[in-house]
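First, one chain by itself in structure tokens, the form predicted alone.
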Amino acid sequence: MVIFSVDVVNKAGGLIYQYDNYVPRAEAEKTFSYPLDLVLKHHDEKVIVSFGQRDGIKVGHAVLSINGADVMGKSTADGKDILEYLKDPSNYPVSIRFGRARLSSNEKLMLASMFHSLFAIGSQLSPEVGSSGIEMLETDVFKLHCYQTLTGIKFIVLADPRQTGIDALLRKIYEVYSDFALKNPFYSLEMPIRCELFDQNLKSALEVAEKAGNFGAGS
């Protein structure tokens, strides 16, 4: 079993706390020949495949290095533009790999700030006054799953469908905040956290999750 990530969401939709405990590595590398069988485009300034599959390379898929050189978006690490290098007969054969676009921090912003208002949507959209809103999204690669405490902070872990006991790692996880974060005199409400021991024993925490499945009654 494993928890992919933790994120801690203030009471405003902003994002304060990320920690990616483990990041799937699907990528694929091949040499091409001209001219290339995949259809390439623009998108957030990275170049993505939109038309074909092919050998583990994926529609969605960004190319994250040509010939060894890591992309710097949508340039080639000298700084050419990658769909106009990869136009020209005289750059073939060219080892390309691919692979899932890894989302950048200003995204991950965006996309806390979405599920807040998702979150409230759905307690609006509730036919029962007092909904907790959102507790649980599900995948079929994973299920995300959120904890609203009192003061409006959210935790969410986002795991393998088949982890259990994720219930009792949002309440460990809240118990970390409130012992490493809350009573750190340095840190300020709402802020970003930044604090060793919550980052510690966060991971502890996330360790014997996915060690034991749940919490024992002594952790």
Second form
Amino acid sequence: MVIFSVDVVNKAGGLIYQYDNYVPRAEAEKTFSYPLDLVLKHHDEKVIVSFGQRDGIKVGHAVLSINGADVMGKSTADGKDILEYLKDPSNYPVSIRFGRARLSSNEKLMLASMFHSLFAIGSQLSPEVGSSGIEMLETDVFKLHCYQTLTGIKFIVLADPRQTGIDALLRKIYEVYSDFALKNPFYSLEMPIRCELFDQNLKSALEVAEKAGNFGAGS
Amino acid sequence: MSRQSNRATDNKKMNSELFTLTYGALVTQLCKDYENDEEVNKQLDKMGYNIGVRLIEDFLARSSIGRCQDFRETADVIAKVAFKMYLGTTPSVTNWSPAGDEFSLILENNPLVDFVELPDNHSTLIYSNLLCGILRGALEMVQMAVDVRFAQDTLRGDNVTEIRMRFIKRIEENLPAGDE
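What I would like now is the form predicted in complex with its partner chain, since the data block earlier showed the form predicted alone; can you produce it?
Zooming out: every chain and molecule, the one shown earlier first.
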């Protein structure tokens, strides 16, 4: 049972902290010789597989790294265009890692602001006056839990649907925020959180929550 | 003279004399830098405001208190929970105005002014003005605009220390969703 990620959204809806805790299971690294039997294409600033699914490499997976060096969008780490690079027989044999494309930080920012608006819609849809916003969002793969403080900061946790004790975890993250982010005089309010102590203590809070969740008893 | 040790809620004991000395050093340095009591009062209020906007989150995280429904509840929470948690003293809430938008906090003892005497050339200095800033900053973060001032101060010859708090308005901009 795993906690996938933690986000902190400020009053204006901007993402000020993002932490990913999951290791995508669907990643495959293989060595290829010329010619490449997968069909690759450009999509959305990334290079993805469009045909030739095999050996754990699925259609839609993006090129994550070539010969061990992480790619940057459509170019390799050295700045060469990936598709051009793979058309040249002299570059083979080449080792390519494929996997589900990670969200870029801009995409994460956009999703956070979208969630901020949806959160407000949640309270407006309510038949009764004085409802809170969205507190939980459930899909078949994960559950999103959200806690909004009285000051408007939102703490969002994405976890395995069977994980328990998330409410206590959200309160604990609030405490960690009020300690290691707010009590750091060099941290300005509403700005992205770049405090190492906050990272460390958040990670240990997540570890505690994951262990407690495994026994089915929330704290 | 009775000594009270400042206890944080997570049981870290700190000597309150160090706290008093630190605050004293702060005020005297401000007096040297600005040489004008009014200016020092303003600076203390500003500093208190910056403390208040951060302290409120710590308070809410540790006390799990929900939103107060009216100003009377706010007054009670400030006196019985907040002051107790941070200064170890519980002021009394009195002198409500007829409209219910103003009240006084009477502090029996103020840890900031242990051992302090104001000299004559600083008669307009509000030594504990930091507290006013803290209250103002903290309440602003929970969408309440208030005016906080010292009505009486033992350092300036009064019998008790009295903080007067007046509700100005509810801050309607940037309300967290679900609070309309």
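The term rigid core refers to the maximal set of C-alpha atoms that superpose within 1.5 Å between the two forms. Remember, predicted model here, so these are calculated numbers, not experimental data. Residue numbers count along the first chain shown, from 1.
- Once both forms are fitted on their rigid core, the CA atom of residue 72 lies 2 Å or more apart between these two forms.
- Shown in the overlay between these two forms, fitted on the rigid core, is a CA shift at residue 112 smaller than 2 Å.
- In a rigid-core overlay of the protein, residue 83 has its C-alpha displaced by at least 2 Å between these two forms.
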